[in-house]
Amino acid sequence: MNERIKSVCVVGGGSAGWLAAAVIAARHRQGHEDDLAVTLIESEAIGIIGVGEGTWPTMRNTLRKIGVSETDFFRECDVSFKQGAKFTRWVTGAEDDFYYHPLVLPEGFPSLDLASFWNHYAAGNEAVPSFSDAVCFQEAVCEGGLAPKLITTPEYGCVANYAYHLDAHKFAHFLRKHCIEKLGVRHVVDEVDDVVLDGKGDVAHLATHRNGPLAADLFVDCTGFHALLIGKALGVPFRSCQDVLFIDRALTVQVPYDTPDQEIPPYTISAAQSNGWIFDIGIQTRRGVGYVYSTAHTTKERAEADLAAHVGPAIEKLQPREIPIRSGHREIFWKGNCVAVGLSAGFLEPLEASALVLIELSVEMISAMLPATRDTMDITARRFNDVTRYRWDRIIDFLKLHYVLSKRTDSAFWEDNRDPATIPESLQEQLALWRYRAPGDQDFSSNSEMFPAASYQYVLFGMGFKMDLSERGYLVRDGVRAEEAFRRNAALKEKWTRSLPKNRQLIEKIREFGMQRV
C-alpha cells in the first residue's frame, strides 16, 4: 500500500483518453528513467462519439501546457474561433428573440455590478440596448462575424476572450500524434477482454486479447458510454437526472458549405424549437448541425423534419446519425484505483459545451493531486468526488436555467420545464435571491465554479429577468462609475469592430503564415 504510483493506464481513446495522457504525461514525464509511465489502450472496433465539437477558453491554456502549437492546431483540426453561443427563440420564440452568452466578463466586473444599473435603466424602456450589448463590447464583435485577435496576436493572447469550434474526430488523432511523438505515451491498440480485480476491490489488470495481461497502479477509464471500468467491472452506479433535463436524443449531420469562402459565424448558434433545440456549429470545412430534443414530447420523424427546417435543401444529402442521451453521471467518480473522466463519468445535453471543459477539469485535478501511493489514494478520491459532484450539479442547474425562464407556451416541452417539481432546489433558492439582486461571488461558495455569476447574469438578463430595485440607495453611490463603465464598453465596441478582421479572413491567414509564438 505504501508503494510508490509510478503507472497509469489510460483505457480508452477519443478526446477524453488522450487529453488525460496529455494533462498527466505532460506533467509526470521529464526525461528521467523514474518518470511515471503513462499508457493508453484503446480498440480498433470502438469509434469516438465525436459531439463535443465546442470548448471552453480553458482549452487555450490546456493546450499552452501540453506544448501544443495553436497554429498546428488549427491547421490540423479544422480549428476555428468560438467567442460565446448565440440563443434564438429561447424566450418567446419570435424570429426576432435572441440574446449572447458571450466570453468575456461585463465592463468592471465583478468590483461594479452594472447589471443592477442596466436593470433600472432598461425598465420600460425599449431604447436601452441588450444587456450583454450594454456591458459587454463581444456581442458587437460576434454580430459583425469578427475574430477575437489579430494576426500580430501572439499564440493563445487574444483581444476578446475566445474557445474554439474544431473537429472532434481530428483532435483526437492530433492529439494522439502529440502524445507519442513529444510526451511519450505508449499507446497499444488492443480488445479488452476482461477487467481483473484484486483481492481489496481494485483493477489488478485488464486481460487483453492480444498483449496479455496489462497492469498499472492508476487506471483512468475513458470507455465512454461503455463504463467498461467504473461501470460494469467496479458496480458504480449511474444517477439519472431526466427528470430535470428532458432531452434525451441527438440528430446530427456535418453540412459542407455552400462556397470554401462562406463566412464563419464566431459563435455557437442554439436555436430554440418546439420540442428541445439545434446546435448549428461552423468550422472550416463545414457545419456541424444537431436536432437534441425529448422523445417524451415528439416523435423522431417530427424531429427530422425540424432539423431539415434548419439546414435547408442540403439536407436531402445527407443522413442524420442518432445518438441517445443518458442524462446523468455516476455516484461517484473515483473508485479504488480507478477514475471516470468524460462519457464513462456521465454526459448532458451539449447545451452550454460542458462536455470537454468537464474532462479538462477533472484530468488536471487528476493530475495536479496524483497521489504518491496507494495508502493516499483513497484521499484524493474522496476530495475529487466531492468536487466533481459539486460541478455535475452546478451544471445541471445552469442548464435548466435557460429552459426555467422561457416564456414560450406552444408545447408541452417548455410547460414542463417550467414545473416547479422539475426545478432544483438550489435553483429555485437562487432564483429567489436574484429578484432582489443580481447574481454575485458571493452566491457560489466553491473556487470550482463552473459558470461564475457573469454567466448567470448574461442568461438571466438576456432572457428578461426582472429584478425588484425599490431599493436603490447603491445606484446613486455607484451612479458615475456605472456611466464611465458604459461608456468605456461603448468605446470598446467602436474599436474593435473597425479594426478586428472577419472570422474566416483571420483562420485562412493563420493557416498560411501562422500565428507569432509566444
Second form
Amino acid sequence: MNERIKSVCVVGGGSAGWLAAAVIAARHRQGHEDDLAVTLIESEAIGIIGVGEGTWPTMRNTLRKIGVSETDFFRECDVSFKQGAKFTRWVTGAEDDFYYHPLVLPEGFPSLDLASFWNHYAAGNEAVPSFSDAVCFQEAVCEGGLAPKLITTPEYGCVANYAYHLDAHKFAHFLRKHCIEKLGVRHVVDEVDDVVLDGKGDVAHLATHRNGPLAADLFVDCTGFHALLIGKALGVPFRSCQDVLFIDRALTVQVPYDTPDQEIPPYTISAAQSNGWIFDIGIQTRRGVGYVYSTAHTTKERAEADLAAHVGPAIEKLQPREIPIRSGHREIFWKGNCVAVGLSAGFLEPLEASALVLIELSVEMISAMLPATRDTMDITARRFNDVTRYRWDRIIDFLKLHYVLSKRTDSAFWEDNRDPATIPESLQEQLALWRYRAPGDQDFSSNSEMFPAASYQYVLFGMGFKMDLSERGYLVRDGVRAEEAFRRNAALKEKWTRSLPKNRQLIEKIREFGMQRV
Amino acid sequence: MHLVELSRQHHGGLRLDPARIGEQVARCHMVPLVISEFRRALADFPIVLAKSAETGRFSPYALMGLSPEENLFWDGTRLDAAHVPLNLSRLPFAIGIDQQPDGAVRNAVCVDMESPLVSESGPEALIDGQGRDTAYFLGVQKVLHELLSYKLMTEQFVQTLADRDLIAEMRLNIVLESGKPLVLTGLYGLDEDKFNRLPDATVTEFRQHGYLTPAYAMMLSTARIQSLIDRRNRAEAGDRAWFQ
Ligand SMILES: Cc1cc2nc3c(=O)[nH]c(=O)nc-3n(C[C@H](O)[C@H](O)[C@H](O)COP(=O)(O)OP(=O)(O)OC[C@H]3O[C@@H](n4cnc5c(N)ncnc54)[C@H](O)[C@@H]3O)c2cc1C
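Next block: the form predicted together with its partner chain, after the form predicted alone:
Below is the entire complex, every chain and molecule, led by the chain shown above.
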C-alpha cells in the first residue's frame, strides 16, 4: 500500500471548494510535468449557499499567497473593509449598550498587561473610557466611519489591521477564474450522483451525471450542508452542539443602499435581539443582513418582525430567505482519503465570522501536510483531526462566552444561555481563572489557537466582566508604563482619525486608481 | 494658489519677477519631472518615484533635500544645478485642464495669481510694445509645451514599471557627519536585480518605447544621493561654525 498521491479532487465550488483548490494548487502546481493534478467539480444546478460575507484578517495573507491582486479583489467582489465587530445591546439590551471587538491588539500587548491596569482604573470610576476605546485606536476609526489605510498604502498593507466584507457569489466566481486561468485547476461542472468506495473504505471514484467516473487519490469534500462524501458516503457522525449554542435558523436579506454614496460602516454590526442576534455587513453595493435565532425560543413571525424593525422600510420590497442551521461538526474531518472542509465539516452561528477562517486554516494545513503516499495519509489525517477538533472546541467556547457574559433578562433565550449546564467545562475553567487575572498568551499556548488572548480581553471587558485584582495588587501599582501606553493610544487615535479617509471614499479610489503593489 | 486661465485681454499688462522663485523653491524637497528631462536632471539629482497622496500612483521626482521642506540646492538666490526642472522654470504658469460641458478636454495655460513671481514691479512682461510675445514668455511657452508633450509618456513609463513589479521602496539609513541618523521613507526606485533579469522580449519592448534610457538614468542617479548627503553635511558644518 504505497500508492503515491498524484491527484486531488475538490468536490464543491463554494467559498470552501475554491479556497481549497486555490491554496493547494498555488503550492503544488509549479508548472512542471510532475505537478499535482487538482480538479474541482461543482454542480451549477445545486449552486452555492451564497452567504458568509465577513472574513478575518487572515484572508489578506491567503489571497496574497494564491497570487491575486487586492485591487482586482476589491473591484470584482464588491469588497469593503472590516475592522472588527460592533456588538450592540449584548450586555444590558439598553439603547446605548455597545462594545467593540477590534482587530488591532491592545497597545503594548502582549508585553504589557494593559487590561489589568484598565480594570484597576475603571473600578468605580465612570469617567474612564471603555476598554476597547482606552487600549486601542481602532474603535475611534470605526466610529468615524473611516478606512483602515490610505490610498498610498500598498496592497495588503495597512495602517490598522483589517479584514473584508465581500459578495459571496462574486467571491466564488473570482476564485474560480483565478484557479482556472492562473493556477491550472481543472474545472468540471456536473452533479455527483454517487460516491463509490473501494474495498478498504476509501473513496475510489465519484460517479458523475455526464462525465463518467472521476477518480483521485485525495478527495476534499466541500459539498456544503450536503456533506456528500464525509457524511452520506463515509458515514462520519455529526456531533451537535445545540445544547451549548441555541441558534438554529437564519433569516437573511440583501438590503440596497438608500443612495449610492451612503456611508459603509467599516465593521460588522452584531445587534442582539430578544432571541438571537442580527448581523449587518456592508459591501459596496448593499448590506447583507441576517437574523440568526433560536426556533425553540421564538416564532418565525416574531423573528421576521424583529428583522423588519432592524432593516427599516426597505424590508417591504424584500423577501427574507430562511436557512436552517444545525450547530455542530463531524466527529472527525479526515477519514481515509477524504477530508471535509467548510459547511460539510460543520457550522456554528457566524458570531465571530469563524467559518471562512477555519476553511483557510484547514486548507493551508492540508496543503502543507499533503501526504506523499497513501500509507502516510492516516498519520496526517489523525493530526489534522486533532488540530481541527481543538479549533472547533475553542470556537464554541469563544462564541458561548458572548452569551455567558450577557446580563440580558428580557427573554428565556438569554437566561437559558447562562444555565451552567450549557457552558462547556473548558470555558468555565477559564472564567474561573480570569476572575483573578486577565487572559494572556499563557491561556492559549497551542500552535492551533483560533482567537488570541486579546480577543478574549475585548469581549470580557467589553461586556463588563470584573476582575478581582486585590490578591495581586502589586502588579498594578506602578502605572508609569501603562499611562504611557494609554497616552500612545490617545495620540494614535488623534492622528488616524484626522488622516484616514472615509471607508467608501477609499473604496472608490481603489476602484478608480487601484492600489500599488509596493 | 489661485489658478486662472491666461488671456491676452486680462493679463496683457502682467509683470513678473523670476528672481522671486526662491520663495516657492526654498522649501521644496521634491520636484516632479517628465521623462524627457531625466538625462539633464541626472547631472545633479537623484531621480526617485513617490506616490500621490490623492491617487496613490507613482510619479518621478528630482530629489532636492533629505527632509521635507529642505532644498539643498537653493543657495539663497538661485538653484545650484545644471538643469532647473521644467516644473520650476514654468512657474508661475501651469497647464490647466479645462473640462468642457460636452465632455471634451482642453488644455489651457494658467497663471497662479497668488504666486510671489506675479509682481507689479517685476522686470519681465508677457507682451512687448509691439504686441508680440516677449522672449521671456516664448521661453515659458516652450517649457509648458515640453511638459505637456511628455506628460503621457512619463505616466505610461511609470505605469509600465509598476505593472512589471520593477518598483521597490528605497530604504535609506543615512548617518550624517554630525552623528545624526536620517531615515528617508516614501521614496521608491527601480529594483535593479529584477530589472537586470528582465526577459529579452521585455527589454526589446522597453527599447522600442524609449524606456531604457530613462530607466538607466533612474538607476544611475541613485549615486547622487551621496551628493545630497555631502551638501547636507556642509550645510550643517556651516551652521555649527556660525553658532560656535
Ligand atoms: C446565515 C449565514 C451567515 C454566515 N456568515 C458568515 C460570515 O460572516 N463569515 C464566515 O466566515 N462564514 C459565514 N457563514 C458560513 C459560510 O457561508 C460558509 O462557511 C461558506 O460559504 C462555505 O460554504 P461551502 O463552500 O462549504 O458550501 P456551499 O457554498 O454550499 O458550496 C457547496 C458546493 O457543493 C456543491 N455540491 C453539493 N452537492 C453536490 C453534488 N452532488 N454534486 C456536485 N456538486 C455538489 C454545490 O454545487 C456547491 O458548489 C455564514 C453562514 C450562514 C448560513
